[in-house]
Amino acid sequence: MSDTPKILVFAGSARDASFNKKLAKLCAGLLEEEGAAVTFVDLKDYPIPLYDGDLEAGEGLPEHARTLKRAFAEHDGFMIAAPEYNGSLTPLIKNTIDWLTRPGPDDDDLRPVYRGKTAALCSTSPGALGGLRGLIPLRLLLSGIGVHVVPDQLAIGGAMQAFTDDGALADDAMAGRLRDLARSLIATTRALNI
């Protein structure tokens, strides 16, 4: 890694309208006037069906499985804005992490996807916990595949009301602790990958 880490940001959401499609887009500029190099992306651009050890015994990963995979790869760390549904995580970030650590027919070593690579995450949702439930155990399941995901997070609540009409957040103290959390993850990725 250079001295400019490269970080890949998506939301947990598909959903055009997403709160927390627009709070990554939010992360994503962040990143990059901290000095990161940045590539966001939107999973709603790679469907891939639900998980089955038989589809993938009979057709081996999808085409958009492998596509992310490589974008993975090529990060040294991840920001996640990750939704809460039904107090746990989405079921498209789990599908999509059970598919990329899968192998594929040319990298039986997974390390490159995720083992010591860093994560930050984030959340907003229109409740006043701000998706905070559903960040436990995202947490979980990077840390059980080697992301060390960084100590500090970021819940949002209120989320109808937390944007203003160009996509910042309205409130200061919310805005300055979401560019520390910007900060937090790309000295951690600089300080693992050195």
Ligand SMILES: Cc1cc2nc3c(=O)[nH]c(=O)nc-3n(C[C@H](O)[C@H](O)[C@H](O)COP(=O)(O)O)c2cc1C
Given for the second form:
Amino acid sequence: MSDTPKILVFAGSARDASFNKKLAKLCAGLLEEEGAAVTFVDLKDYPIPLYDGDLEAGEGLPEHARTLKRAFAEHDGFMIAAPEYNGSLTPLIKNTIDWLTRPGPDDDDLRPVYRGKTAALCSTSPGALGGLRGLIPLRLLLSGIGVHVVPDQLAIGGAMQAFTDDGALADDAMAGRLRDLARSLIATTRALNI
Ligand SMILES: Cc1cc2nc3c(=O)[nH]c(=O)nc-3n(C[C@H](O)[C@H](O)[C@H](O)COP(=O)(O)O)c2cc1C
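Just the form predicted alone so far, so send over the form predicted in complex with the ligand.
Starting with the chain above, the whole complex follows.
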């Protein structure tokens, strides 16, 4: 790795008006300001069918999964804005991660997709807890596939009031904590020299 960590940023929601996409875009800007090379990926641009072992056996990795797998492999770390569904992570995140852990035809040319890499997690939700509960299983899932998830995380409640018209965070303290999270991810990625 050079001194400029490559960080891939995405949200766990496909919908256009997603609060977590707004948050992910903020993360992307902050990471860039703090010295990372950033790629923002909108998972809506890469629709992948729900994982089905028969589909995999018959056709292999779907084309969009192959594209995303290559993109993930090319980065040193991830920053994820993850909505919470029923106290857990969204099927979009789970399905994406599941497909990308499967073997693909390009694997010999690829760096590892997850193992040894870093991640920072944040969330926002209209509710008071801001999606905090969903970050717990996501942290567990990522740790289980070898990702170093930084200890800090940020859940922003009251999503409907949390953003200004130009997409910034209305609360300065929250904005500061999000910047700290971005800094922590960059520092950890540099320290691990991925
Ligand atoms: C199936 C489903 C389950 C949800 N469960 C929760 C929940 O457990 N906690 C919560 O704070 N919000 C929950 N919500 C509300 C979401 O936080 C809200 O729809 C949010 O805007 C989704 O994120 P997005 O704006 O990035 O798409 C749920 C929404 C859906 C569709």
